[in-house]
Amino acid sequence: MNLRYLWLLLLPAACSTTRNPLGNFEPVEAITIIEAPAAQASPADAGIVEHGRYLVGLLGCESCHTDRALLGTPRMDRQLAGSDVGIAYSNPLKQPRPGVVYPANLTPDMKSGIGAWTDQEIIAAIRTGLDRSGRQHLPVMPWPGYQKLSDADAAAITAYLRALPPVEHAVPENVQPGSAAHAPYVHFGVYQSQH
């Protein structure tokens, strides 16, 4: 018997006596591809808005910013209107109460969405991760990968988001590590053994 793999036989016994940090979680099948919703645009803006729709679909924005898509049951009446299901960003093996980010409402709703944002604020949030008050978003929102979007592509995404029908939907407040979350959340990440 190869002793390198002996730990596979001992692992079930070892795990039965130790605390499983993910014991209160169940696997879910998140929806990773949802077609970006149609938007209303004037004939003069139709091309740029359609290009923005294409980019939003390509970047997969709907998979986080559509309510309940992270659980595999997207609410299509809330496409891109933010999610009541958050994403944990701290290590569940070290922090039993993780920090949680709830994806924002990207529709042009004036109360709960980006309706009051300027084009420059939207573009900054996409490319630099800075919100309207200059606070840095966590890389759960993959803005580091969007830094090199061209000006034309960032403007097209902004035009598309502005052309969506506004959906009033306030998402839960983000949760700091160590605090209790009062809304559901999922854990993302890959862990590698140290051996």
Ligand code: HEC
Second form
Amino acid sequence: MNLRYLWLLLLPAACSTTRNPLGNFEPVEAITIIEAPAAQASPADAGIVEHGRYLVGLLGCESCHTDRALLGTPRMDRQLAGSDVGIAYSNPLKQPRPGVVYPANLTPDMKSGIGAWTDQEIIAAIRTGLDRSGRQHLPVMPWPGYQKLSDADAAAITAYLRALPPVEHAVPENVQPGSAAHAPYVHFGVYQSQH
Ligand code: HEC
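Switch from the form predicted alone to the form predicted in complex with heme C and print that structure.
Below is the entire complex, every chain and molecule, led by the chain shown above.
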């Protein structure tokens, strides 16, 4: 998924209803391609970890999971460590207060990252969009495009994420449609004309 080809619009968090639904939007020039950060691996794991790093770079995980990458101003001290900028998953043009999800911290920090997840839980989130409880599909996360990752590739991504330096960074709570977001978010999509 190449976000450069999607309209990326910034919505200030506390926007109120106006007659023009685009009145509170601001177009964003986003830089979404960032080189995946280096990881610490033992010599025995170096090959698989390097392959995982290659895949994470290729599949654009950093476009969302690096703080502020969605705005084109990535925080390099929070590479893959979750985003304080969220993504609307319901239509903000119809409903001024859309549902918003915040891309998770993928570093192995035990509290704010995925350090406590099992390999199987991480692989399921990437390939099937199931969250850790095994139920809810993760909105926005482009798992349908990752469904066909081979077992070896999914394992390599997981090994790479586990080998990243842990970064403590809790992302804002997800927001249900109809509730006010307390952190900024973007909305992107392809819009079809009605005639
Ligand atoms: C278009 C943005 C986007 C891209 C690209 C993306 N993700 Fe995500 N991802 C998200 C969002 C948003 C969530 C949180 C969804 C939620 O909370 O329901 C998420 C959640 C996750 C989770 C669950 C972690 C948790 O704590 O909930 C994992 C694991 C994950 N992503 C891995 C990846 C990997 C690996 C890649 C690249 C192969 C990737 N993501 C690419 C947006 C993205």
